Amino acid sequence: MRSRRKEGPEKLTGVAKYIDDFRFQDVLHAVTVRATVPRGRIKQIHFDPSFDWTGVVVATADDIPGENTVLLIERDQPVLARDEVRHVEEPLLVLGHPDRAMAYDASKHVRIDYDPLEPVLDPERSSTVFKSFEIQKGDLEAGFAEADAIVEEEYRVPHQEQAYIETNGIAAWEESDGTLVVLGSMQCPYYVHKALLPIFPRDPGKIRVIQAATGGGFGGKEEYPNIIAAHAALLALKAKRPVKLVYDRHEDMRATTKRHPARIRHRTGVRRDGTLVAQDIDVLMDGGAYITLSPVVLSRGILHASGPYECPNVRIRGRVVATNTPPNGAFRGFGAPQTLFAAELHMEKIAKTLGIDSVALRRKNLFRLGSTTATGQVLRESVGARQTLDRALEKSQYSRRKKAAARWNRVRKNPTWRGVGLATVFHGAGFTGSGEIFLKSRAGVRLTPAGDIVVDAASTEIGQGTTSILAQIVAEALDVPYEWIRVETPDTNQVPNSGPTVASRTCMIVGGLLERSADKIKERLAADGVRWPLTRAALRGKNLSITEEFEKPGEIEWDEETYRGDAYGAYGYATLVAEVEVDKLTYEVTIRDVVTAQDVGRAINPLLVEGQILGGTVQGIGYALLENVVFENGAMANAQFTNYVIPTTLDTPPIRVEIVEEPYSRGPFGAKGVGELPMDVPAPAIVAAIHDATGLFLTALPALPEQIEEAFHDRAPRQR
């Protein structure tokens, strides 16, 4: 159903309030003064006495009421840093002023004085390691006794900027009956209100977080709105008036967490006719200077590090480690876009190294019904790697196309080489493991005296569609129109704990424990004689609600300690087929044609699919072409959209979509997630273009033309 979206209006006419749409009576507007320094101890913080401070407020560690401690996995990061700090940008005091341009003003006449100490830049030097894993199946070296060839290589992917429209944006104040009101720019309201509590110890009831609209998050606005809504709301209560902490772009791009970088190695023993006997493959993660959500960014990374792709004997080992730059965090993909770059471009080399096509290599050991993962997960339905493999090859008429680029190549006065290349790739929808079990979220449907059907959930809209997904799993099993369903606001007070608006989660799990919450509302109504189909008139006067919690599905099994079993519910699948041009005088790349087909179980709403692939897809090919973070003494050195390139409209392709629906039991109506696969894809598939155009096997990112030339002087390539 290609219904309307249920936020679209709002938004188009410019009725939809971001938070600096918010006007507070009384408010000052906060600024954060930040460490200029990746580590050191601090001295002593000056007040220029040549400034006018008069109606400047100030907050310190000091004016902390309960711990000073950015409460998520672990309690390692302080709201402020009060003796030490551990990267640049890291917060150290918050000043508000009436007027922004004072507040602004004042904060440049806050000097600090350090003991600097050597700084930890280089991940391979760092002795702190946040967290490790490895899985283990089979065995190893046995496999490798067996294997015709093997065939190694080391893969390097950067950070990423999130580079969503709305910059991160708090306000906070403090209701007359001690409630402490958090409303922002979030994709997790609960987070926040987790966070808050033990900053500022009060009633859980005291503290209230609302989400504003919002606009885009990509993981960005996961955990970040903890800190800065834990320094709105101090400034806030120091002051005793409202306060708003909006970031400008500069400030966001170099303080808030970035995708991690990392660099990832594989070992393959390999048949002669490509059977996968033994993967060995190890990944370092650059965490930053605090944990964040490293650990599960990681264990993402790693579940997904061998591909889709059955191995009887796999080793995977991953660590993430401290540097004293910035914090890495969450980004759409949390680990995966990064492993399976290495896992789909080692498949190239693999198929270079025995001499066979690249698509035989990985139909022979794509995963199907009944295959094993590297935790021992057997897949026992919803598999759809091979109808995606197969879409995108019939659909992007694959063999037509290579065969056509090596015609031009051949031409020797051609400007430029073409190539195609292609990628596929799995994604776990939802928590890892037990992760869904431990959060027990719920969500619920409740019916109003005045005949409303409300849909009752802390997922938030963020520009992916949420709340109209939600309406219309609501709508589907109720049986009325779309339309007749409200969604209420994301605000800690008013709706219950549906978990975080993260891994490709909201639409499975939120939607599944919503389709469940209707058709008991369906039930109770039959009951009480209610007749199909529904009108207005026969739900005015109900007062009902159902709220349904996360029950484990019975089948699924996994061990936390041992990393084995059943990692995810369901995975979705894709398959992306690029074909690319790169100038032989400037060396840049320019996508001619993508065509992806991806598999999401059944699609609620083809269209949001589609717009979730195809934006998917543009921040993929950023990821693989143009972006590139610059750090220079441990911070971002290009802040800005002037020399940090993302993708426009100029450098975007066209993109055909094909959506393959493989239902998932257990999702609503089949449904699995869609949110991150489509970020996974693109970059293995363009690199594996520029391979076949030029010859040229890149093993880092972003392909730059710089990269290109450079490869070009090293590497010899082919003659042409």
Contents of the next structure:
Amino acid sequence: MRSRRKEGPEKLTGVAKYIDDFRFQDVLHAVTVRATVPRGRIKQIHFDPSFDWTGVVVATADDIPGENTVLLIERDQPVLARDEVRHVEEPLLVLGHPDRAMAYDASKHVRIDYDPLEPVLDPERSSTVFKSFEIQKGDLEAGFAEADAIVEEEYRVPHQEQAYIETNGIAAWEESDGTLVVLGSMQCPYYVHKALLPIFPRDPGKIRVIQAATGGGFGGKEEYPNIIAAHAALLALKAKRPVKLVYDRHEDMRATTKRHPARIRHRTGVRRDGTLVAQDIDVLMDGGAYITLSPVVLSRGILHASGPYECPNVRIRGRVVATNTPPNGAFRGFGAPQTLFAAELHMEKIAKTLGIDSVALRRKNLFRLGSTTATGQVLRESVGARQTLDRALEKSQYSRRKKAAARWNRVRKNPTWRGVGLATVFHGAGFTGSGEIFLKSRAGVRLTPAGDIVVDAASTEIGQGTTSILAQIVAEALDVPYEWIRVETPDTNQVPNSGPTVASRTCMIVGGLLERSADKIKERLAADGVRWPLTRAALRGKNLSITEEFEKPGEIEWDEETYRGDAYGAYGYATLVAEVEVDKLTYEVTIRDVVTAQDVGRAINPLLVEGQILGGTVQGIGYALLENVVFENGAMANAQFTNYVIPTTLDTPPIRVEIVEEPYSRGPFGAKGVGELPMDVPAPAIVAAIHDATGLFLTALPALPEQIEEAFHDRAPRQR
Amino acid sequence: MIELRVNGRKRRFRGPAFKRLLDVLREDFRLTGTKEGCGEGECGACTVLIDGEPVNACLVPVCQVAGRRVETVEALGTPEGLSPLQKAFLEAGGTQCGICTPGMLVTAWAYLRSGGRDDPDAIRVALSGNLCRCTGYQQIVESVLTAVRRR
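Return the form predicted in complex with the partner chain of this protein as a structure block, the form predicted on its own having already been given.
Next comes the full complex, and the chain you just saw is listed first.
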């Protein structure tokens, strides 16, 4: 059902309250004072004596009542640096003033003296490995011995900035009963809750985290709000007043996490007919200064590194290392867009080497029912890879377009070259392996005495449509109108921990828990003699609440030690065909046409699914062609929307979306994840199209005009 | 003191003449529908109409709008009484996270009122100063098209 977005009317009228829209009595506006060097020992902090410090409250590491650590996977990152700094923009202290401009002024009158230390800025030269993994399947050497050709290449992908339009922000205060309340822009209220406990030791019920309306996240508000919440809370407790800490755009871009850059090497053995016989893949990711989520990003990266293809002999090695840049973190796709870019472009390289068609090469090796992945997982159901390929080829009229582009390119006086490219990807839905078992997510459905049906889950609405689809799933299961369902605000004092809003797990995992809860409510009501169609009168006075907890499906087996087994319950699949035009004079790339077909299991709400696919596709277009994070001495040098360019309406063509539905038995009504998949597929397809247009085989992102120009100089392409 | 007309109502501002119109609207007049995204005129989240023209309120000192007509998203409709443009956004998926939405709506409103054509390319040009990171723009363009066709 194309049901309308539940919270849409509030957003469309400016009534929805984002964190900066809240007003608080006696509030202090907070500003963070940050390191200006990539690595150094802190000698002294000076507060300019000529500045009037009246009314300014300052909190440093010494004010932290508990541990000075931002708890995530490891405890390596301090809330506020005390002795040394490991990256530019590392927070040192937080200060606040009732007047926001005065707070900014004060922050400019703090000076820090350092003993500088030599920073490590090149991940290849880092000696600190945060995490490494290895996946092994079959016998690699025997595989290469069988090969008719061995194809090698190295690929590079850069940082990418999440660039949500609402910057990060959190407010904090202490209630008279001693409850520390934190309200703000975030994806994961329970992550914030968990991170605050060791910093502010108290009864867990006395920390309350509430999500405000959140203006986009894309992973950028998965872990970083833990730090902002800690800073705001620290200052609020010290000042005994509410504190509001909202970043400006420049600070948000320079200080917060980005997508991990990566270098990926492929060495592939193939038979003459295109059959893959050996894949040896090496992944290096740059984690930045602290561990944050790097091990998990790397894990997802290597689990997708072989692409959606079956190969009997595979070795995938990956490591993520420390450098003295701000920590990298979660960004839509979470490691997979990086490794899939390499995997898909490498298919083009293999096809070129063998002199065969890249579509035929893909078709020969693509996952099908019964295929075995690199981790040895047998794909038993819901494998729509081939369907997405067929549908995208058909709807784009791929062959006809490709021939037309070749004809266009033969006309010398044409001002551009045209080319058509495609890519096919897969994406694991939900947490990897045992992740969901550790999370033990809970979500429920409740009937109130007044006759309301309420969804209780900590899953956040950040634009993707959580509120609407969770309500739809419950409405469908209970067979009542969508309008009857109310979704509770994610507030740790009100809702159970349904896990983080990440990894495309909300619809499939949390939606699944809600479907089960609703089924039980239905059974209870039926047992009570309630008849359908339900009326609100029949619900009145039924005080009933069901909460379901995640249970591991019996058939899923995963070994965390050897990285073998069922990495994900199910995978989504996508194919994208892009036609590009490259200007012969400026080397600017324009996208003429995009068709994408994506297997999402089942589209609970096609309008929202299309919205996810369209939005992810355009982020992928940005990753491919525009988004260029420039680092200088360990800091982002272009941390503004003026010079970090994301796509506008004029950089994006109309996109044709084809939804493929290969249902997954464990998903609610067959649904798999949809959020991350669309981000994986545009970049390799667009770079393949540039190859088709120019004959240049680019191996790095973004494909800026200057990169294309350089490639023309370096590689003596075909004459035109 | 600066006098201006905001959403049809006469308002007075006493304060620094160079305070950003964006802050005056949000802080002094409590019209928080207008959002700040970048503070430098790139993202369009703070778009308001000044004498009917879409302008980034983060770049305008309040003294420049003395005696002029300012319109914000609050003038369009309410959750219970959405304007036809807002209804079109709701039906066609034009809003996702919602932070760019007020600015996007205000720009689209100016397009509609100035007699903008039933033409997706023209709509894309009109909206090119408003960044959205969620939608990929297509459903926004479709929303505006829907509203144009119903005009």
